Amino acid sequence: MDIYEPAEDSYLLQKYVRQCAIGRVLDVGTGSGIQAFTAMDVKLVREVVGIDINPKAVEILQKEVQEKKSRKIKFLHSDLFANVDGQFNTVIFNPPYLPQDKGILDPAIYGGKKGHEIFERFFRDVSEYLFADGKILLLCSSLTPHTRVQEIVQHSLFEFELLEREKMPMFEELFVYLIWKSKLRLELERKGISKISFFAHGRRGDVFTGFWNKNFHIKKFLSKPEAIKVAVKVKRAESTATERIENEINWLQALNKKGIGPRMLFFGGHYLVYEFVDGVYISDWLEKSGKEETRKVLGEVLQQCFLMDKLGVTKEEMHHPLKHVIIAAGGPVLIDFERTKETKEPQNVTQWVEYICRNKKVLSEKGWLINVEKLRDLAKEYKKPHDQVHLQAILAGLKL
């Protein structure tokens, strides 16, 4: 495994470890040791440590910092985090950016297939190894899309500045970032969410997922803290629909009494968290399911569907919940409470059965077969009444 020599890019980013390193520093990947040893050198910085996936670099290093006779500064062999103890106030990072090329494995110089995957794993990680106020100097290349880079940084939940942008030869640019916590990664993480990551785009916000230790603030007096999964909703920034997470919020705290929706745990001003769903969208799993299996399923959610009708609400998506209802080990979890609204004349019920007429091929496959007229018929009689007797009517419609 060769050992990256100092080029071009580590000297831009030299330029700004000179400027902006303070405290204790961190530097990943540090190869040759160039930013480690600058580090070390300035007045701000109290303690350096250098960490690298070669153990050769670290060995050779470890020897010059003998020779130095220094205790300012010391060396250890990690892949990434993976022997890291305690908090930095700058963690510096050249990490490998080129694409892989096939059939040849060098991590000094490979940042993964698309190039972008070594940035990938260290946002997954670094935060918790980063003091709340500290930051991160980071270089980037051209021929690993800095775009892409950027969206990594703001997908993990930090903030960045762009301190400088060079062109080099045969069309590569390189970029030197500042990096920190976002305010609502930071508000986050006071509340005991860690490993927070992005999870999925959503109509009107973001949803990440984390770990939630809800005694975090006593954890080193516990052996064992337990931590849950946990899905984090966001409203994006160019989102104009703050009401629609106040919506859900308010909706999710009355129907979680019922039984309904995924456990919410505690929300802030333009965010809510709630346990984390871990299963398969209904669509997906009645492709694989079996016929008992899913007749359980159905008639459970038909079960909250009126629970959602007794109450005067309607959920909205439920004639076409691709991504609305999830199958988990429970059962079925009904998600996303955006559109959620009180209302004289609530279709949960009827809009479900219209999703099951229009799978009726899917349940015909299973050896169920679906009478959609009556079905139909059946639904529109509910209208008036939502009463538990036309309910099992349309239950037993579907030999529930």
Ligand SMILES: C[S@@+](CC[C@H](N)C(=O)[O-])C[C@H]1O[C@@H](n2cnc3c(N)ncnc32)[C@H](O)[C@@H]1O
The other form holds:
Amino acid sequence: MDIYEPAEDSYLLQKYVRQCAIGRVLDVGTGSGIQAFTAMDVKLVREVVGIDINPKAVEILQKEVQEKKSRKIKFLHSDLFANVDGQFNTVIFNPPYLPQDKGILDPAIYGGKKGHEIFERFFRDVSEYLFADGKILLLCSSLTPHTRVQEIVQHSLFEFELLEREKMPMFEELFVYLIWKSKLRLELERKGISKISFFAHGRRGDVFTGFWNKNFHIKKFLSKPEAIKVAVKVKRAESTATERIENEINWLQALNKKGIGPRMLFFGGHYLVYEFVDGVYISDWLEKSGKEETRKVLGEVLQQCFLMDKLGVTKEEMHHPLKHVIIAAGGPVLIDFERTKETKEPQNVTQWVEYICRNKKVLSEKGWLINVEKLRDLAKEYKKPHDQVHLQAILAGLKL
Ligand SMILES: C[S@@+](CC[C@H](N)C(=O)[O-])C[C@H]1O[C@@H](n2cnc3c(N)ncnc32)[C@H](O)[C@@H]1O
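Given the form predicted on its own above, produce the structure of the same protein in the form predicted together with the named molecule.
Once more the chain from above appears, this time first in line as the rest of the complex follows.
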């Protein structure tokens, strides 16, 4: 493994290390140590830790420190944060940013197949090593699409400022970013959520996952700190649909009391946190499930639809539930209550019966034959009273 010789990128970043480094500094991918030694000479810097995956680089730097007898700086061998302890005020990173060439494995310059995988790994973990008001100084090159890098930063709930961009020969450009934790990340971390990462884009908001440790503030006193996987649903900044999130918060609270929906844990102005539902979306599950388990699950969802009908609410989309029903180890869980509304004519049972009817072919392949016309008639009958008697008739029609 070659040690990375300081180049234009190193010198550009160095300029900002001189200006911004403060307190406890971590230099990730230190290479020749250029950023770490620069930080060491900054007045407001108390301590510097430089890490690199290249053992040769670390060995040379450790010798240099011994010779200089410096106590302010140390170097460690580490794959990103693997051997790093504590938190820092400044984290410096000049990553290997070139997309991987086939057959060449040089972590000094290659950042993964597309060049940005190393950024993803870095942003997945860096927050744990950064004080609440800590800052990251990041260099990246246009050889890794910087829009993708910015997306990774935002998806990790950080905010950024582009400090400088510099044109290089051959159309390459270098970018220096100053990055810090967003208000939302800070709030979630204060409430005990760690390992926050992007999960999916919704129509009106984004979903993140993380691990919530309810007793995080007394974590060190617990023999086995327990963390549960959570989903964090956040209204997207450009969306005006705050009321949708509020709507979901209100309904989830009410429906949880009936055992419906993922367990809601807490919420804030424009986000809610609920227990992550680990499972398979209904349509994918139906492709593979056996006859008896299918009967059981479809029947359980029907019962949940009945409970919602009795409450006088319509969840919407139960005839087309695609991503609205997840089959987890403990049974089916309905998710996404953004559009749930109070109504005199709830349609959950009738919509669900329609979904079952539309899946007649998939069900018949499992040896479960349903009479679609009869079921649709029974659903029509049920529509007027929404009562147990008519629900039982549907259950009988499904032979459940
Ligand atoms: C572009 S060089 C930057 C070196 C130096 N910081 C500078 O500014 O000149 C990238 C450095 O990251 C190191 N590196 C690559 N992958 C790493 C990883 N997973 N963990 C730690 N260091 C890594 C390489 O060995 C290399 O020294």
